[in-house]
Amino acid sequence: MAINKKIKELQEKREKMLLGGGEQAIEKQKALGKRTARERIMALLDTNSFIEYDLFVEHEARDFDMAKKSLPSDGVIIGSGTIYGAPVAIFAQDFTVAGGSLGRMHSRKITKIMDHALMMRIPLIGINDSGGARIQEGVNSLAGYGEIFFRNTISSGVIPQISVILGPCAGGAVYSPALTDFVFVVDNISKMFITGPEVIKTVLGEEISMEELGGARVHSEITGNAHFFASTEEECFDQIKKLITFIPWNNGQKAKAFEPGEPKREYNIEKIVPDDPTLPYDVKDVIRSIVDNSDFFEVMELYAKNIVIGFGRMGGRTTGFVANQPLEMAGVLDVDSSDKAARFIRYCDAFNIPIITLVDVPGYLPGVDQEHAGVIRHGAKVLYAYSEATVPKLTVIIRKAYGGGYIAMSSRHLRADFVFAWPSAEIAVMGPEGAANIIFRKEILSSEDPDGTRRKKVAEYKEKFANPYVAAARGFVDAVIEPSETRRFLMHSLNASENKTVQMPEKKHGLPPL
């Protein structure tokens, strides 16, 4: 009978923690758009594989007449559970408890589960929800956020971090979610912000909205902060599953393995690109004509749409590509695609991803505001990270291939392990008109016809330089190939280079153009 009592006394415990803020503070939530962290959590993971930990953990808060306030689970979810059978670390902020501030207690539970994660080399999502820092505590609020920055870094590129924004993540607390992998936002419901519009307000006199200040389009299409944009929660769990599927659970592993399938009919590769090389298109069919299933998963697709990067499988293993985007602005390197770019291939070589480079560039974005921009030190981003990659990199040159955007967008001389080039690839300097007009410009201004002799030289310097075959007899590409063998090759370049391995010079780290 004894033991009957006690259950019934931690089934009492328990319903009494679950309820959170209580049910006035969850109906809050819900008439907001928004699910409680309990609800997010089950709705993610495999049903029934959620295991919690510390369920009873409370502040230890005295001041401001915290010791009369009790904070069920201290406003943070954490525990344990599956994503299609496999292992996960996850954490969820309350905001029905206290609007989810961080203090002490909370952030040693957070703490608790990324030592976890690290430890079992298993993935970490974490959910926030929460107004911030918890005041009332002071200093070891601002502490605990330490604490978990310190985490997030050690554990880079040894486990993958997800981080969820489904509500305010103001201050301090947004910095956690930056020096993660993939960040997920959802339309109305993410704010993310160091000083909040009341802040500004003061300051600046200035009036925003927090949407307009950090909302999910802000963090999808203008900073570059958030890497899936979604419509609603459901949605965003939806990505976070598609996304698990194709990287790997830690450093030391590679993706799991699917069946291959081949691409869609629909996608024909050899009429994807114009015979005019001035016409644009869109690469990511040209991507979709070679994966398995025609299946792409792009990565921060609504910001600098200039350069496409994502996940895709080739005969059934995860590949990522990056793939200059003639449908933006010619396809162009500039400030935001080479960081974008550089990130990217960075998590590949990280997690063991081989890297398919798609190539169609200009070159880099000329002008005033790109220079003061700092296109110098972010362009040499995309150089640092492709030289340093020892993953499988792979490159296929499908029509412009210009000055420092042919070098960049991994070429033999940044290492590149195997390069292809389609009849249509022009590998140059410049295109053939400025550099037409450069080379030959006394022989045209002293012509009789100035208009003739520029279009006869134009097609002279096309002739000589503008096509594959100049590279190619320098070894610069491998082979020149029809665009209905790129999947073959590509194919083959993947099974010959799966143990790859590369000795790079002994050292602490390197000094990359941050």
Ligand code: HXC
Contents of the next structure:
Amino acid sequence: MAINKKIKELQEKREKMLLGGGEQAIEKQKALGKRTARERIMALLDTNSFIEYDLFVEHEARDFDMAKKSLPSDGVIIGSGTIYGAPVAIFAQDFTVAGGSLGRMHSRKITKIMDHALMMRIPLIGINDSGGARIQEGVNSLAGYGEIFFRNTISSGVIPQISVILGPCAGGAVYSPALTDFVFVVDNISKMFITGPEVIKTVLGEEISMEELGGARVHSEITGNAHFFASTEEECFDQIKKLITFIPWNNGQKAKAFEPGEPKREYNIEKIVPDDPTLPYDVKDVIRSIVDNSDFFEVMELYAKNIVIGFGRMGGRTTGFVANQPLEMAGVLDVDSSDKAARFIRYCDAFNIPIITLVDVPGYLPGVDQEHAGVIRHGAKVLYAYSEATVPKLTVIIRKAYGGGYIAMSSRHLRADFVFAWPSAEIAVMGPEGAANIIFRKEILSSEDPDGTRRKKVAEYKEKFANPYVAAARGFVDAVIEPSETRRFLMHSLNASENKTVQMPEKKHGLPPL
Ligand code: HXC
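For comparison with the form predicted on its own, please write out the form predicted together with the named molecule.
Whole complex next, starting from this chain.
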């Protein structure tokens, strides 16, 4: 019977710990529309799949009366479980315990689960809800963050790292999510900033709310720190689960294959692009007309909308999509869209995900603002990312492929494996109007009918260069295809490149234009 007594004792100890910071703190958490740390884990993982580690870990701080304080599980829950059967390691900060602040043992729990994830080569999910460095623990807290950042970096490109911001993520704490692959935020709940409103008021005398400073919308639309925006925690968890289905467990594997499915008929690829090349269209409809079941999972939907990135499946296999969006600034490349695309290309390359690029780009955005914001450096990231990527690279030129945009958007010259062009493609140094005005300037100005001559010269230029055939004649385009043939050509090319191998020159690492 002695064992039964011990089991009861264990149960009582567990129950006490499971209460976290106590009922009052939990009520405060709920009043803000937030779940508790354990509820979040349960909502995200498969039912009954979670095993918790280090439930009984306690802090060791002694200063500022800390010896008298009990902080259950030291304010962070760690463990592992599954999502649709795929193993994941997870931590969730418990705001009800000392505001989820990060002390020595708290950070050691996080680094323990990070080490576990890396060793087991499984994805890591971190749920952040914390007041930052535990002030009473001084440099021990700072050391803890450093240990986390180091592991984020070492794990980068080996295992997927996912950050979920479900409360404050303040001060240096923001740098762990910033080092991970995907950041999820929820409206009115996520708050991310280096220095909070109090400090800003003291130092700069400016009043700003936490929401305006670093709320979910700010990071989804303006800073580009967040990759997925949700209205509720529930919606956020659904997004994370969906992402997990698209990515592999680690860089040594491919994403799980699914049952292939045809695109939906409502996305008719022949009807999406207007006849008039000056009219816009939604490139997401083109993607949906190509991918299995028309299921396109967009990443960074609200940021730099002039480029679209995300995942879909082709014949059941995960594929990354990068596409200029004519609906937004004519699909031009600029500082933000270059950053967005380059990072995604590198993600796909690190995790064995082939990339399909859909091109309709008038070039890089001109202007003083862009030049001074560093469009040279940021724009170069796209060239670097495509050139360096060794996963299968497939390109479809839909319409405009002008100037630097033509080269940057996964051209043959950056080692695209397959380049297809629709008959509507215009591959040229610049648009026909601009080109004719420059090269025929004298002729146009000296003619008796400048407008008529300009029209004639534009038509002449179009006839000669604004088509896919000049590039096709050089072998820069492998095939000019009808829009309706696109999926078939892409599926064929993906199958053909299943065992693609590339030998790159040996080096420690390159120097991307960061
Ligand atoms: C210790 C903390 C804490 C912290 C919150 N708490 N933050 N304890 N260290 N950093 C405690 C509070 O004392 C309180 O304890 C409980 O958590 C809940 O906090 P409240 O303030 O009541 O909650 P709320 O009103 O919701 O405000 C949340 C908050 C605020 C906005 C996050 O707590 C706050 O501003 N905290 C400090 C943020 C900060 O400046 N952190 C340090 C950043 S510097 P009781 O016992 O009363 O319930 C940093 C450097 C890292 O992180 C550098 C690494 C490179």
